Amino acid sequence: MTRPDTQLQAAFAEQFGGSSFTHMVRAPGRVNLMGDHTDYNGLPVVPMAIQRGLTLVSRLRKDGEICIANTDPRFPPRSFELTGDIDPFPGGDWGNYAKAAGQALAQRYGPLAGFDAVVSSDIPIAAGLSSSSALVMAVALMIVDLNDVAIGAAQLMELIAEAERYVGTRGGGMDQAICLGAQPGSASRIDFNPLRLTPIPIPNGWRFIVAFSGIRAEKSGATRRVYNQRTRECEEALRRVATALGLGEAVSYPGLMSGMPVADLLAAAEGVLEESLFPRFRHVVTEATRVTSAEVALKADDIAGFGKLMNLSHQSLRDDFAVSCAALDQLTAVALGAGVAGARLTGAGFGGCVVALSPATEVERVLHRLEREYYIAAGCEGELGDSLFVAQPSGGASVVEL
C-alpha cells in the first residue's frame, strides 16, 4: 500500500488541524465478470477487485463521534455519534454509508471510539463499480482497527453486507466480500451460505476493459425501488416454484438447483409463473450455470468460451431481468464490433459500466474504437480516464498504521 498523497494531507490539515492522521485504509472498487443479481439469491458470482479504490485516512478521537470529510466537493463533511441506533441522513446522502458501518459494529461491539477522517476516491461514482461498498468497508475496517475489535474477515464481510442495507437497498454480499477478500492477479468465485472465496488467476493474455456508459447507476430513488422490486420478484418466483415441486417455502435457490437440472426447473417454473416472473427466474438459474462455466473457462484459458458466456449474460440481463438500458446495449455493441471476445453490463445495471474481454494484443485498438464510436460520437471531450480504462486484478482492503 502506498503512502497518502499530499492532497489528502492538506485536506486533513484543513478540516481538522492539529496533528496529522495516523492510520490509512485502501479499499478497492470491483468489476463483476459473471453472475449479476445472483448473490442476493444465495448463488455464486465471479468478480475481481480493480486498481481504482478509495483511501481513508484517520486519527482516533477521545469520544464516540465520527467526523468524516471528502476531497470531492460534491460530498460535504458529515459527523455522527457512533451508537447502535443511528438515525440516517436524508436518502442518497453519502454519509449514510459511513453510518451503516458504524451502527452495525456499535450494535455488536459497542461502545466504540470514533475518529476524524478524510476520504479520497478514484472510483467513478455511481458507475456500478462498488464505490459505495468500498466506503462502507473502509469505515468498518478503520473502526475495527482503532478499537482492536476481534473479528475474522469472513465475519466482517457478512456483517457489512447486512449493514449496507441501512441505506435502503436489498443487495447481496458480493461487493463486500471481494472488497476485503480479493487476491492480486485473480478474480474470485464467491459462494454464499457459508461464505467462501476461491481465487481464480486471470490468464496473462486476458484484459478486461471497463467502459462507463455515462448513465449514473444511483441506487436511490426510482432505481432503488426497481432494484428492490427485482429482489422481491426473485423471492416470489422461488416460493411458487418450490411450492409447486412440493419442496416447501424454506428451500433456497442453491437447494432448488442442486436437486433438479436447469431445463427441468424451467419447465416446471413456466407452468406456475406468470409472464412477469418467469423471465426473472430464468435469468437467476441460467446465470448461476454461467458462473460455473465461466470459472471453468478462466481456469482453461478459454477466452472465446468466457466471452460467449459474457454475451449470453448480457442478453439475459437485458431481456429477462430488464436491467440494461440503451446506452449499455450500445456500448456492448461497439465493443463487440471492435472484436472483443465478449461484453456485458456489470453490476446492478440501470446504467453504470460495461466490461469487455479482449486479448492483450488487441486492447489499444479496442480502446480506440470505443473512444471514437461511443464517446466522441456522443460529444464527450477531454480525458476519458474515469470512463474508459483497463482493469487490473487487485488485492483487497487493508489498514496500515503510518
Contents of the next structure:
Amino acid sequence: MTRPDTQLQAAFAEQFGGSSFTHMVRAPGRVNLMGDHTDYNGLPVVPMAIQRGLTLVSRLRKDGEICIANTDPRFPPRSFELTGDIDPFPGGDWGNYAKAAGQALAQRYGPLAGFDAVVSSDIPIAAGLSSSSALVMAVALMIVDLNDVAIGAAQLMELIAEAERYVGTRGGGMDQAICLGAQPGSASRIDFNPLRLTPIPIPNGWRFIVAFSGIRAEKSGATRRVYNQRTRECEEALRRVATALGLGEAVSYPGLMSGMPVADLLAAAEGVLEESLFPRFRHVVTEATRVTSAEVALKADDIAGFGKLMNLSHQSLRDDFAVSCAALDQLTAVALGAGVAGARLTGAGFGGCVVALSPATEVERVLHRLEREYYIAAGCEGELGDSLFVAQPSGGASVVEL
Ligand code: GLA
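Now that we've seen the form predicted alone, could you pull up the form predicted together with alpha-D-galactopyranose?
Zooming out: every chain and molecule, the one shown earlier first.
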C-alpha cells in the first residue's frame, strides 16, 4: 500500500489542529464483469476490484465520536456519536455511509471508540463503480482495526452489506464482498448464502475498458426507487413461480434453479407471470447461467466467448430488466463498432458505466474510437481520465498502521 499523499496530510492537519494520523485504509472501487441484479436474489456475480479507490486516514479518539472530513469540497465535514441507534442525516448526505458502518458495528460490538478521519477518493461518484460501498467498508475496517474487533472477513462483508441498507437501498452483497475480498490480477466469482469468493485470474491479453456514460445514478437518490422496485419484482416473481410449482414459500432462486433446467423453468414461469414480471424473472435466471459460462470462458482464455456473454447480458438488462438508458446503449454500440469482443452496462444501471472487453493489442485504438465517437461527439473537452480508462484487476481493502 502506498503512503498517504501530502494533500491528505495537509487536509488532516487543517481539520484536526495540526496533529497527524496513525492509520490508513485503502478501499477499491469495482467493475462488475457479469451478473447484474443477481446478487440480491442469492445468485452469483463476477466482479473485479479496480485501481481506483478511496483512502481514509485517521487517528483514534478517546470518546465515541466519529469526525470525518473529505478532500472533495462537495462533501462537507460530518460528525456523529458511534452508537447502536444513529439518526441519519437528511437523505443523500454522504455522512450516512459512515453512519451505516458505525451503527452496524456498534450494535454488535459496542461500546466503541471513534476517530478523526479524512477521506480522499479517485473513484468517480455515482458512476456505478461502487464509490459508496468503498466508503462504508473503509469506515468499517477502521472501526474494526482501532477497536480490535474480532470479526472474520466473510462476516464483515455480510455485516456491511446489511449495514448499507441504512441509506435505504435494498442492495445485495456483491460490492462489499469484492471491495474487501478481491485478489490482485483476478476477478472473483462470488456465491451467496453462504458467502464465498473464488478468484479467477484475468488472462494476460484481456483488457476491460470502463467508460462512464455521463449520467449519474446516485444509489441514495432517484435510482433508489427503481432499484428497490426491481428487488420487489424479483421477490414477487419467485413467490409466484414457487407456488405454481408446488414448492414452499422458503424456496430461493438458487433452489429453484437447481431443481430443473432453465428452459423448463422459463416455460413454467411464462404461464404464471404476467407481462411485466416474466421478463424480470427471465433476466435473473438467464443472467445466472451467463455467470457460470463467463467463468468457464475466463478460465479457457476464450475472449470471444466472454464477449458474446457480455452482449447477451446487456441485451437482457436493457430489454428484460429495463435498467439501461439511451446513453448506455449508445456507448455499448460505439464500443461494438470499434470492434470490442463485448460490452455491457455494469452495476445497477440507470446511468453509470459500460464495461467493454478488448484484446490488449487493440485497446489504444478502441479508446481513441470511444473518445472521438462518444465523448468528443457529445462536446466533452479536456482530460477524460475519470470517464474512460482501462481497469486493472486490483486487490481488496486493507488497513495499515503508519
Ligand atoms: C448495485 C448494488 C449491488 C448489485 C448491483 C446490480 O451496485 O449495490 O448489490 O445489486 O447494483 O448488480
